[in-house]
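In structure tokens, one chain follows: the form predicted on its own.
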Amino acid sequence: MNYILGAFKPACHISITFSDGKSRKQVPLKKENGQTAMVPLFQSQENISGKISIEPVSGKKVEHNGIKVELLGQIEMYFDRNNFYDFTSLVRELDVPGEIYERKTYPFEFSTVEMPYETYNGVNVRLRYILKVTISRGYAGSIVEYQDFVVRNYGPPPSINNSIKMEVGIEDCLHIEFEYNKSKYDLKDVIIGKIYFLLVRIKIKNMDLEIRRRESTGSGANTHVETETLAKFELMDGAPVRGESIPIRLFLSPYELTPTYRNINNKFSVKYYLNLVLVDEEDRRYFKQQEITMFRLGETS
């Protein structure tokens, strides 16, 4: 039994250690097995460099038909698993075909890395950036190892961001005004707004407004969309009367947001609503969307 287990003992351990991992930003990531480690973060754009070290179990020599280091931008949709799309792809060879018999350590850099997309792990779909090390064998079968990073990639405020004034109304029965003070919101920043009540005939019992992602993957026939509700803000409890105004000032930073994603590859978008939410005594519901656009402020500190 003992020889069985050892058979499938790996050959030797791989680590992966980043240059400035000591200083680097570190964040939590959330892995396939639910657990989250804290791993680094970089943006488009840097260096990424650091040492692989290659140590045999004792006793062992690895043969081997080379060994190579890849920096892989991947995107897998959940409906599609293990069905990985590669937006970047770059490789740096380590070693020849050879033998190990003890510890040995290879540098290596990827200079200036194009890292257009962020990470990304939602409902139907994953975006993620990972360095991947092959020790390639033949009959023995290759001996991998990856290591994870997170990429977060920062912007200047809009040039142009525009209020967004919108009517609600029912013939007759309810007319209201809203108003956000703007379209377009950094990560952590403050929604601050009016409402107004120009006409109300029914009985309002109370009202909430809404933040609502919606993630849509694939095209066509084959289009996944899930919204979900992130937060929910009740702005009212009770019967609003004709001419009363009601404020609106809600933190985005306690919740976990990320930027508004357009078409990342042709493969996935993620959007972000604004929905104002009535409930009359009836428990009928009357609801506005408006869809808002979140980007990522650089960091100042």
Contents of the next structure:
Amino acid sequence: MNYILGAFKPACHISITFSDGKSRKQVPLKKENGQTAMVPLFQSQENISGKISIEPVSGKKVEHNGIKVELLGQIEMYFDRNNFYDFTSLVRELDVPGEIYERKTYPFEFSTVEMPYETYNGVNVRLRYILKVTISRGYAGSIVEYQDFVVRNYGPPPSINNSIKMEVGIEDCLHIEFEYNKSKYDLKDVIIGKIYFLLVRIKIKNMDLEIRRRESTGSGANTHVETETLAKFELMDGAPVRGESIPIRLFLSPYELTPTYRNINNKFSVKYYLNLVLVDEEDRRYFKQQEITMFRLGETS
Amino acid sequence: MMIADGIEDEEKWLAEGIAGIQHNAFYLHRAVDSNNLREALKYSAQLLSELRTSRLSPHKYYELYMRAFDELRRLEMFFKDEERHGCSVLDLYELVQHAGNVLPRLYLLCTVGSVYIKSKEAPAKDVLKDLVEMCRSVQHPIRGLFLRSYLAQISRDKLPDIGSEYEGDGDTVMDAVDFVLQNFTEMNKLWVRMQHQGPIRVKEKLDKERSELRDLVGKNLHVLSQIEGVDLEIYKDTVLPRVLEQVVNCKDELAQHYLMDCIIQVFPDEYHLQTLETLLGAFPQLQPAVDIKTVLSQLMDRLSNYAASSAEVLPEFLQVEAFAKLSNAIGKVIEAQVEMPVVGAISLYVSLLTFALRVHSDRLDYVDQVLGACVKKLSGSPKLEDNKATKQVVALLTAPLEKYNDIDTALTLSNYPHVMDHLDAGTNKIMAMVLIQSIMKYNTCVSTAEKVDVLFELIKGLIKDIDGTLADELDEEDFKEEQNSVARLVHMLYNDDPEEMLQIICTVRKHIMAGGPKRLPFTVPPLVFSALKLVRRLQGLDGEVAGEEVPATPRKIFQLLNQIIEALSNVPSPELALRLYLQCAEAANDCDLEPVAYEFFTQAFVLYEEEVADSKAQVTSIHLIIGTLQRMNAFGVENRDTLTHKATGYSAKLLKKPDQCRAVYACSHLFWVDDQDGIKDGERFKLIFRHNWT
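Show the form predicted in complex with the partner chain, please, because up to now only the form predicted on its own has appeared in this conversation.
Below is the whole assembly, all chains and molecules, this chain first.
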């Protein structure tokens, strides 16, 4: 997209292509305008290379003070609009000051780029990676072109992954023991477990398992926490009796989950919780929340 | 009215539910037709959400369920056709589990499960196990019941039975059994729980609703019985114990009654016989309110029929000691259920007796044992007032009579009279009549004094007044009928051996003497004639063994007869007695026992003189005397004279002249007898006529 400063018509077309554009996996990315585009997917430590083509519009030559391409990793806080924080900034000079009177193509390469954080679109914060091409011009205004790409980092399964087993209750009312098979789950995993009823003195209507995402941004006095319920999965219909054991089998793949992000660049965290909710006949809710760690399983390529 | 509104509302909700299903079905069909799996899953989940309702009674819910069921059948066909939707069955199995609401999710899972098993990509047992476990998520009684019923339905033909195409490795039959048993257990728990859920309802309505769903639970037992691989061994070791465990533990009377019934109906009789102890062991553990007697009776009936089906089966009954076990079990049940009314206990005994009569008809000791147990129960309870209980006791007593057509067998049952003792006077008499009728019907003759004694003990209600009852209370007609029956009975008592016959007569006499004035006129005559018959028999046996003490002689019998007839004086019944004396006289005459005959005539005349007051009676009596006298040929001249004189004399003294004439007329025959040794006394003859003309 042309981003023109101070001119009415675009002076030239800039197109950015990736060298492995045909073979590289593309994923959808939701843009600011609400539309979704397919963009390439990278992992940290990968090489990002390609070509940048600049073509003047309608034959008119373009004078410039230099052309460069930057690879930026950015965190944007929504409550602090236009407050971009670049945690990664790499630049490649493409051309010295001069003229472009016909289509010119510049190759570029960023090798083994450290991109430790994943692309993230949240409620109050956004983390994105972009390639930014800038054609510097003095008074006429620089011409800039952006290309988003997505970064996701895969990892091996955690070496330690204990199950979660706990007994909770309300004295003389309700006593349950719940068990989830792991404390750390991959994004495509299945939560397997059970709820065992030790004491039931209330009339239960049903039981759900919620997946909640808690996004906290800022720090200190400026901390914002947004909690979203991403999944509401009915575990049980009807009232159990003491001794009954209800199975849990919740597939995570249908839900839009991300790995757990802890203190990304000291700016934000995204954590996940399983919230077990029991509702009684009078619509009173009894719940127990438990944090789980999400990770992205896979081979690093 | 509140209730009417409720019904109307339900109709409305049902209509809404059906409309919801139809609406989603339309889109579902469209999705299926265009091979769109995602859409198909979406609309089928929505469709199935109609089943999440809590507003319908079981009856209405069933209607809704059936609609959904039909749609699921079509959906299953779509699922099966991978080429159309492009999703492997394994992926599909996961995909349906993404559904957010548990009830639609599980219905879909079971449907895919069916396809999965059919595809043979996984062992049937694994899929079935998963399905039956996952269904635990639905704890709502009605919804859970129907869901599991669906599971049972689609799994029926896919059990890993031996010989089936789904047969697996390892203990495949046990896998099939485990699955069905688990589903059964969970369904029963849900069924029992129905009563605790929802608003308080009237018990009758609740029971009715529950009854409507009972077959859903019972079907599982039927499936178990159909599994080829379930042999006696498995039934005994696994199936029966686990089913009984659930039946006992659920502590619900409705369920217990129905399920015990089911077990008995559904499994072969041969199995019941071989597991009798285990099966019976459950009964005392059931809730007190369960109508055990009906179930036990059912069981005994089935076993009786089984025994009757082939003779080869009978040794089995003895080998497993069926009778002893049943007898024990009944005892335990009666003991455990203290609240059981007497009628319940008795009807149990009736069933047991019927069983014994049908299966072990040669074992009279069994029959007597049952009667004994009954006596024990009756002794422990207050006097029977309950009509039903009384009827049962009568049934108990009648059964052996009908089985063994001869009374002899019944008479050997030592407890028989004890049972009768517990009947009230009225019923006692009815029973006595039944006894007599039985004898008459089968033309049995009671042939020993001992048996007669027992018999008359049994019918003592007819023979005499039992303490506390007044003979006056009885209807005339009924009384007559009773006594006539007794009279007829007397004629059925017979033995060829004169000694024994005499004993019989003595025994009868002993009993009827206690009968009182009302009864004697009925009972004495038949006894007299019976004795006279004996006399006539002895007449023909003149050549007795010389030197032996022969108690049964005509003389002795006549002595006895005298005593018997004398009893009529207590009634008083002079005319009857008179006739009987004359009969005896005639018999004595035929035996050539002149003094005996003379004595009888004397007695007759005494009666005539002192007791026969009525003029008409006098006429009849005197004619009788004359007639009898006329036939006498044993008298010597003197005796004959005396008697004739007397007869003539009384004749002349009759009240009315015409009677006098006729009587004297008749007397004239006494002087002229036409046979060879007959008296011909012309002089006397003339004397009489002269006397008359004056």
